[in-house]
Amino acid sequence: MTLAQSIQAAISQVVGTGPVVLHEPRFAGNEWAYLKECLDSTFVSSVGKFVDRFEIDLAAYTGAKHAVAVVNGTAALHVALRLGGVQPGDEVLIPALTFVATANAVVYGGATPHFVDSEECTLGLDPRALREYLQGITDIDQKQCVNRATGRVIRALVPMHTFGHPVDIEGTLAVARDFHLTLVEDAAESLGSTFHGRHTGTFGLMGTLSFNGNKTITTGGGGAILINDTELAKHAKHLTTTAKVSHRWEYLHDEIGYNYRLPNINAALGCAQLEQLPDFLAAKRRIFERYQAAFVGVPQVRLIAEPEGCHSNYWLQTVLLDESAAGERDAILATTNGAGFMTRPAWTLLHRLAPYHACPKMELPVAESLERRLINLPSSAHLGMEGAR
């Protein structure tokens, strides 16, 4: 049996027969009831009780003081970087191994992405390698980190919690502190994940979430900014509501704002989904355990587990091929997809994409290795519900 066939057989043990998609939402709670209530109220746009409730419930769940709901995770990160002081002409450090939205949000603010390497144990950025890199290429001038090669200020650092696995946030925070960088967490994939008991997205100045249809919970499209500073949260809500000054009838806008508020009808869906999040997370952990058992004895493959001291939401179950098997990745993808099991590689590293060829970057040996070897497996929560197989 080839490696591709062995992996296909292991997947089949967990999910049964195909077709099985990579990740799909599950609607088994109050979604219909809340959507009907929203429709009956006629408040389906950016004002309504479900928006307020969703923000309150999300803040309570994550432990953040405030949550500001927006139209998607990219919008959340765009606004968070602006509120974090990122200015046109700045550079922002982001992992090369992340979804393109992380880089796009940087560019929306007129800044330049600066790509950094990852570590294999978390799949997130490597703070030790980053520290060594910054020591060699930057100067600190009046509490600003300046890239000697470009002359630009490196203003912010954006770690991303890859596939829901928490990055080494303590090491990352230390780098941000020592190099005077604003830390904004891209927690788009990690709702329900914790680092030593504290929810991802609550360590930096701000954190951002996504509720796209393929995330652990969904609002259809949607995102949120997690913020512990009350004044910053007020500013975030103001910016994402076209910077409109409250008035009974006048249309007054006191700065450039964005039409980024989450509609009430999407928030209604989110409220129902959030109620089911503990069950989704338990199901995803069961999926991981079943894959773990299924892959015992499959050579040259390791199932990615949560980092030590962390609790992962296991958003996307992921295997890592040995370097010796990296050349078989595409054959594995072809075999598994051909059998009806949707598997996917990791994203193309951002510095390889046409819009980002010229951006600054450090050497990326680990990210380049991970790109060749990572494969995501079917991970929908319903696969881990009792009796699903």
Contents of the next structure:
Number of protein chains: 2
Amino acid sequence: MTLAQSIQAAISQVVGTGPVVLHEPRFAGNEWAYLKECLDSTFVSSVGKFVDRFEIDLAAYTGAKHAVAVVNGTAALHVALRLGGVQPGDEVLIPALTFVATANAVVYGGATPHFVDSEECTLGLDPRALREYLQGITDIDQKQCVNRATGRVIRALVPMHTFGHPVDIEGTLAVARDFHLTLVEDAAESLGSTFHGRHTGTFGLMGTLSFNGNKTITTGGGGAILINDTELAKHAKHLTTTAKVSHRWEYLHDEIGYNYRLPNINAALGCAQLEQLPDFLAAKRRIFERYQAAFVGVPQVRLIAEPEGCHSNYWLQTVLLDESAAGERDAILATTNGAGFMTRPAWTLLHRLAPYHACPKMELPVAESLERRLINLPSSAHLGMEGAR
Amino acid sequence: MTLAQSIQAAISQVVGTGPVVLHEPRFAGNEWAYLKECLDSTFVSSVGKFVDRFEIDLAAYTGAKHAVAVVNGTAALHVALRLGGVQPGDEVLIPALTFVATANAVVYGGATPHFVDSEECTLGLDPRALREYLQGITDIDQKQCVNRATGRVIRALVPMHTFGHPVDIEGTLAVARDFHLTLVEDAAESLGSTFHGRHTGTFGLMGTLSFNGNKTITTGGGGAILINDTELAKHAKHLTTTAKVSHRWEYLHDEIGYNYRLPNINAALGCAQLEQLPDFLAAKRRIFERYQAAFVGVPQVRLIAEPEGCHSNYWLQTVLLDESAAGERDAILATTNGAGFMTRPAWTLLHRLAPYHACPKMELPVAESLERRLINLPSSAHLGMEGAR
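Return the form predicted in complex with a further copy of the same chain of this protein as a structure block, the form predicted alone having already been given.
Every chain and every other molecule in the complex is listed next, the one we just looked at coming first.
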């Protein structure tokens, strides 16, 4: 048996026969009832009780003081960076190993992404390597971190909790503090993941969530900003609702705002999905355990487990090939996808994409190694539900 | 009877007893069936058959060669301007009398709005006044229209079809041609409105629609770009779906894109709503006729009718006070809203808003007069359905 065939057999042991997609949502709760309530009330759009309830439920679940629901995770990050003081011409530190939306959100505000390496134990930003790098290339000037090579202020730091595995947020917070950087957590993938018992996305000044169709819970399209500061939360709500000043009939907008409201109909879906999140998380943990058993004895492959002290949502199950087997990655992807088991590699590292070629970056040996070796496996919650194979 | 009381009585004659909102959607078709189909298929998010169908149905209805569904009307305009060649540092001509989103979309691309006056017969951009103004303040240099005062290129022109009434699009097209301006139509309010038989939004290089909850048909939140050029339509789809290059598993993005996809669940709502559009339009025309009858004999007030040669969707019914009665506008708003009939004035002219104070503008005598005198009346389709009072 080739390595590709062994991996295909291990996947099949967990998910049965294909075709099986990478991640699909499950609607087994009150989705129906809440959507009907929306239609019957005619409140499907920007105002409605499900938007308010979804925000309250998200805050309660994550332990954030406030949650502001928005149209998607990219919008959440765009607004969070603006509220975090990022200005045109600034630089923002983000991992090279992340979905392109993290970088796009930086660019929307006129700033430049600056790419950071990852560490293998979390798949996320490496705070030790980053600290050493910043010590070498920056000066602190009037409590601002200045990139000596570009002359630009490095204003913010955006760690991302990769595939739901919490980054070393304590180490990252220390770097942010020491270098006067605003910390915004990209928690798009990590709803349900905690670091030493505290929910991801609640450590930074703000954290952002995504409820895209491929996420642990979905609103069709949607996102949220988690915020502990009440004034900041009010400002986030204002900016995401066209910055309209409240008035009985006048139309006054006091700054450049966005049409980033989450429609009530999408929030209704979110409320129903959030009720099922504990079941989804249990199922996803069960899938991890089954993959763990199935991959015993498959050589040159390691299943990624949650970092120490962390509780991961296991959003996307992930294997890492040994460096010696990295050359077989594409054969493995072809074999498994060919057999109907959807697998995929890591995102292409962002500094390799045409629009981001010219951005500043540190050496990225770990991210480059992860890129060569990483494969995501089918991970839908229903695969781990009781009764499922 | 005061003027305010007369107006209240006329409204009541059409809509019965309050409370009546300005505009609410009506779900009396296949909304339910299509939403259920979405949930049952689990395709609620960015890919799904309703997105494709909604785009095909919109193109068929409007006569545009292509329609690209997006997350809202603001996003549609943002992308249309970028595709229309608007670059950071450019100026874009837009009416001062429009919703703030028209200006925001210009700013998102790094350009500056330049405000244009309206004409009373359409409530939209006045092409004759604009031509005279541009003749005075611009030079044509290498087929570019340069604002002599600011030195910036005026790149595009965005007329808006106010409350569904078509602007003088022929006159506007002639100005665009003569001054080398890209014309993008903001047709957010005018789905169902035609100019000499041709649908609004299909005259310019692109046109943009909105399906916000207050519009003639709604998707919760949503919008679309109407495009006759096939290459441009492909590019619009690419840009609005994170500019991802199609590949079986690789994640490659070849330019800075946006997460502006319309979720399938919102498109499902749109498909059902679009089926009912002819009924909604008939109902809204009936409401206009009833208001016309009700306002006979009310002094100092004129109900706005569709411009000559045009067919308006009558999205929002509108009265104009005589200049002599403009001082009573706020009393009328207070009286009618106090009685439970939701009315509202025109948007505050954009050059009065703090973020747009410093933008260039022509003299705006007509827009200023309309701002003082204009009042929107309750206009929901269900008010004009057979059987409704």
